[in-house]
Structure formats: structure tokens, C-alpha cells
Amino acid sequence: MKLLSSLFADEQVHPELLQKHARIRWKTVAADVIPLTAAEADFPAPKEVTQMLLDQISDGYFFYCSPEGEWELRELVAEISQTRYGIRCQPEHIVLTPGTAAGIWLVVRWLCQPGDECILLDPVDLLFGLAIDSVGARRVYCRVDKNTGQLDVEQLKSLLSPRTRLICLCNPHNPLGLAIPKETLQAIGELALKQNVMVLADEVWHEIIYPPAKHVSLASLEKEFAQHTLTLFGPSKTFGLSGLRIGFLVTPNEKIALQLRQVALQLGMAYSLTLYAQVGAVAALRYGWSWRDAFVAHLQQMRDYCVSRLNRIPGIYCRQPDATYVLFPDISALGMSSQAFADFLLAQARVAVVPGTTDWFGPGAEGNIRLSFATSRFVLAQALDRIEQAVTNYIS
């Protein structure tokens, strides 16, 4: 582990390479700006992934692949779903998508019609709402307490109506960093079963968990729950592979998997799968777990460091997350809106963050900002020094 930990040392983060390759973060800001925006790692992926991709392309052939995806990968995802997450499934139950975002769109398009209602958490990542909007369905927000991390199941129950088609869960939760407790999931599963409503469980963050917190998959709790749950995950957060664009939908049964594949074909989504993303995913899932373990150890240190630093800055309160590598500090005491504070940090501290606006995270996000800490301690220290100085100057 000591040798692996060196993979996440300060010298492993190269701003000049990130400004070349990180196209929605480092490349989009001026050279003097530290971007803590997009939730992706600043570190090279596991070397086994790079090597398998190089081996794949070395002969110079770039052919189409099956729209159903490679059987080897589906078999491996089914195996890992059972052994690591307790979800009983077969390779036939696995639907591959060109990214986990595409998986959200696919489920919503398969299940929902204009006028239907979908319950989503508030705050939560913008992708759920955009997918719901795309089919003409209606967003119904279920507020999550930003300070305690409590999801009120009674409130969720009150939001159900005859038009409800889908409950969207983000577990672990982005941006609050919550690992939803087993008891809460049990109650949600019972509610979905009683109301005959499907649940989309986005679990893409399920491997970025800090002890003593634990991740629990809703579909693992009871066989009946699994029949009402579509579980979505992928290698992007776990192994630093966001740019590969590959996601895994674990479906309740083969019939639903076939229906989802048919919708993916109709949308043209299935033809966007690439062999190279699948080869990279196989390499990560077979050989990347030691890298993942060292990565999480590094992230836990960075989480603790950032939370401590942020809570020393007047006017800022940051709750310690159970999971993910994003923080969602409350800045409302400073008297600025989320967007105004993000603009202030960019102008005065040369640090870019994501504002807690409705467009990004829903109406409940106002008063917060989101920042990613999946980088080196050196980069984070620079960013936090700048933020602290800018805020101190502002309030003095």
C-alpha cells in the first residue's frame, strides 16, 4: 500500500498535462485558476487500464462492436454485482451504456411519458432533472436535510401520486456525500413495493466510501426490492475513468433488459458503445482494486484536511461527507448567493467552484457551493489558502 500511495503524491499531479487533457475543467480556465469543479480525479488511471488499451490498439484495427456490448464485460459486471454489492443477477441482466449519464436517460425514456412524475432528491446532481425534462415528465423534489443528511421517507411517501413512475436515488449522494443508511433504504424499498413504483438507484459513487460508513445497494436487501430497482454504476469515479464513457445498468430481469436494449437501439445510444471503453472497464474491474484502495486512502486524508480548513474560515460551514470526493460547504452566512460567491472566488481567489444554483443541483442547493478534492494536497492547500485570504479580506 505504501508503494501504491505514491501514485497520489503531490508530484503525480501535473497542471500542464491537466490543462491539455482535462477538457471540461483545467482546460476551460485561465492558467492561474485552480479548478475544483468537475468531479473527476487529477491522477493517472491504473496502469493496467492503459496497458490493455495500448495492447488493443497496437495492431491498428478500429472496428465496430456489438450494440449489446462484450459478453466478457457483462459477465464480469454480473459477478462483481453479486460478490461486492450483493445484487443477484446474471450477465443477461446487464445493460451497457455509453456512460452512467446515458443510463439515467435510458431508464427515464424507457419508463416515462409526458405528464408522468418522477421523484428526485433535492439537492442532487443536475442529470436526473435534465433526463426527466427530456421526456416531458414532471420533477417532484424530495428535500434532503443538508445539515443532517436525513432523507425523510414520510415526506417521500406524501409525494407519491397516481402519476408517479420513478423514484430517483443517488446513493452515495452527490453533492451531499451521504451514504444512505440501510434502514432508510429498507423503508424506501417497502414503499416502492407497496406503490408498485420503480426505483433508479444511481450508485456510481459506491466505491468511494470512508469508514465507518458503508454502502448498501437497495437491490441487495430483498428479492422483491430487486424487482423494482434498476441499479446504475460504472468505473468513472472508482478508477478515474470518466472519459471512457461506460456505464452498467443492472436490471431486475431479462425481459426488462431486453426492453432497455431496444430503447437504446431506437435512440442510437447502443451504437455509441466502443470496444475501447469496454476493454478499459474490463482491465479496471479485473486489476484495478489495489489502485482503488490507495485512492480512497488518499481521498480520506484530503477530505479531513479540506473539511478542517474550510471550517476555520469565518462564514463557512462544511459537513464531513461519508462518501464521494466532493464537498458542499454552506456559505450563506457570508450574505452572498451561491452564484455570487462562486463569481467572487473566481475573481478574487482565482479558484473555480460549482455554485449551488437550481440549474446545477435543484432549489434546495442555494447557499452552498460544491468543490472536488480528488487532487493533490499541494493543489488543495493552494486553493484553500486563496479562499481563506479572499474571504478574510471580504469580511474585514
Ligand SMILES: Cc1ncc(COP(=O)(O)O)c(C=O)c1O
The other form holds:
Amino acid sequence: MKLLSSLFADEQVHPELLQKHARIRWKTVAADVIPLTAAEADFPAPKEVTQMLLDQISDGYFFYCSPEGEWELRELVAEISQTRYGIRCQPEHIVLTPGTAAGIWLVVRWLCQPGDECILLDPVDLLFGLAIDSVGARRVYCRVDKNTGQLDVEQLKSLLSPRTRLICLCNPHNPLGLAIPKETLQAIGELALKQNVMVLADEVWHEIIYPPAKHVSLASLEKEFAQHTLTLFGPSKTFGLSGLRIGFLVTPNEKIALQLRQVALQLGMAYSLTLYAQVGAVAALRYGWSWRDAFVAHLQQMRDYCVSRLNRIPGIYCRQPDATYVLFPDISALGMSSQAFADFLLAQARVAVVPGTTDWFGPGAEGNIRLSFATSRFVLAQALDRIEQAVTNYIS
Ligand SMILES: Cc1ncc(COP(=O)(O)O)c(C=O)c1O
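Please give the corresponding structure for the form predicted together with this ligand, as opposed to the form predicted alone shown earlier.
Shown next: the complete complex, the earlier chain at its head.
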């Protein structure tokens, strides 16, 4: 473990390499800015992934792959779905997508017509709303309490209508860092069953969870829930592989899996799968688990460090997340909007964060900002020093 923990030591984060490679963060900001924006890791992925990809391309061939994807990967995903998440399924039930994000689009496209309604949490990551908009369906927001992380199932029930096609869950939740409790999931499963509504359970964050919190998959709770649930995950967050672009949709219903594959073909999505993403995913799922364990141990320390430092800054309150590597501090006491505070931090602290605007996370996000802590302690210390200094200057 000692050796593995050194994978996440300060010297593993190289700003000059990140400025070259991290296309939507370090590369887009000025050299003196620390980007705590997009939720991706600043560390090299498990070395077995790199090695298997190098082996794959070393003969110089770049061939097409089948639109159904590699059987070996589907077998592995089915095995892991059962052993780690308690979801009973076979390789036939796994639909590969070019990223978890693409999986959201696929499900929405499969289920919804213009004018249909989809329930999404508020706040929540922007992907859900964008996917719903893309098919002309209507967003129906279900508030999550930002302070307690509670999701009110009675409220969810009140939002259902004859036009509701889908309930989108994000578990663990980005940006609240919340693992949805088993009792809440049980109630949501019962509701979905009774009302015959499908649930998209985006569980891409399921492995970034801090003990004693535990991730529970909705589809693992009851066989009938699983029939109403499309579980979605991928290796982006678990293994630091955001650029690999591969996602897994799991349904124990073979008919649904076939329909999803059909829609993926119609959208050209099935032809967007690459062998390299699949080879990388196989390597991660076979050999990446000790890397993941050390990563989560590092992240837990960084979470504790960042939360305690943020809470020492006047005007900022940060709830401790039990999952994910994002924080969503409340900055409303400072009297600035989320956008104004993000602009202020960029200008005065040279730290980039994501503002809690409606566009990013829904109307309920106002008053907060999101920052990612999947980097080194050294980088975080610098960023927090600068934020603390800028806020202290502002209020004094
Ligand atoms: C809830 C959620 N779903 C999906 C994604 C995107 O995952 P992927 O990189 O596999 O497309 C993210 C990324 O932040 C996310 O937070």
C-alpha cells in the first residue's frame, strides 16, 4: 500500500504535462491559474491500462471493431455488476456506449418523444438536462436539499404525470457528493414499479465512496426494480480514464438491451466505439483495483483537508461529501452570485471553479460553487491559500 500511495504523492502531478494533456482544464487556462473545474483526476491512470494500449497499437494496425463491442469487455462488466454492485445480469445485457455521457443520451432517445417529461434532480450535473432537451422532452426538477442531501420521495411522487417517461438518478450525486441511502432508493424503486416508470441510475461515481458510506445500486435491491432500471457506469471516475470514452449500460432485460443497441446503431453511436477504449477498459477492470483503492484513500485525505480549510474561510460553508471528488460549498453569505464569485476567484485568486448556475447544475445550485479535489495536496494547498487570501481581503 505504501508503494501504491506514492502514486498520488505531490510529485505525481506535473503542471507542465497537464497543461499539454488536460484539454478542458489546464490547457484552457492561463499558466498561473489552478483549474479545479472538470471532474477528472490529475494523476496518470493505472499503468496496466497504458501498457495494454501500447501493446494493442504496437503492430501499427488501426482496424474497425464490431458495433456490439468486445465480448470480453461485456463479460467483465456483467461479472463486476454482479460481484461488486449486486446487479444480476449476463454479457447479453450489457450495452457499450462511447462514454457514460453518451449512455444518458441513448436512454433518453430510446424512451422519450417531444413533449414527454423526464424528472431530474436539482441540483445535478448538466448532462441530464442537456440530454432531455436534445429530444424535445421537458425537464421536471426534483429538489435535493443542499444542506442535508435529502431527496424527498413524496415530492418526487407529486411530480409524476401521465407524460413522465423517465426518472434520472445520479447516485452517488454530483455535485452534492451524496450516496443515496438504501431506504430512499427502496422508496424510489417502489414508486417506479407502481407507476411503471423507468429509472436511469447514473452510477458513474459508485467507486469513489468514503467509508463508512456505502454505495447501493437501485437495481440490486429487488428483481422487479432491476427490470425498471437502466444502470449506467464507466471507468472515467474510478480509474482516472475520462478521455477513454467508454460507458456501460446494464439492464437485466434482454429485450431492452436489444432495443437500446438498435437505437445506438440508428444514432451512429455503435459505430463510434473504438477498440482502444475497450482494451483500456478491460485492462482497468482486470488490473486497476489496487490503483482505485489507493486513489480513494488519497481522495479521502484530500476531502478532509479541503473541507476543513474551506470551513475556516469566513462566509463559506462546505458540507462533507461521502462520495465523489467534488465539493459544493455554499458561498451565499458573501453576498455574491455563484457566477460573480467564480469570476472573482479567477481574477483575484487565479483559481478556476465551476459556478452554481442554472446552466451547470439547475436552478437550485445558485449560492454554491463546485470544485474538484482529484489532485495533489500541494496543488490543493496552493489553491486554498489563494482562495482564503482573496476572500479575507474582500471582506476586510
Ligand atoms: C453524473 C455523471 N455522469 C456522467 C459523467 C460523464 O462520464 P463519462 O466521462 O463516462 O462520459 C459525469 C462526469 O462528470 C458525471 O458526473
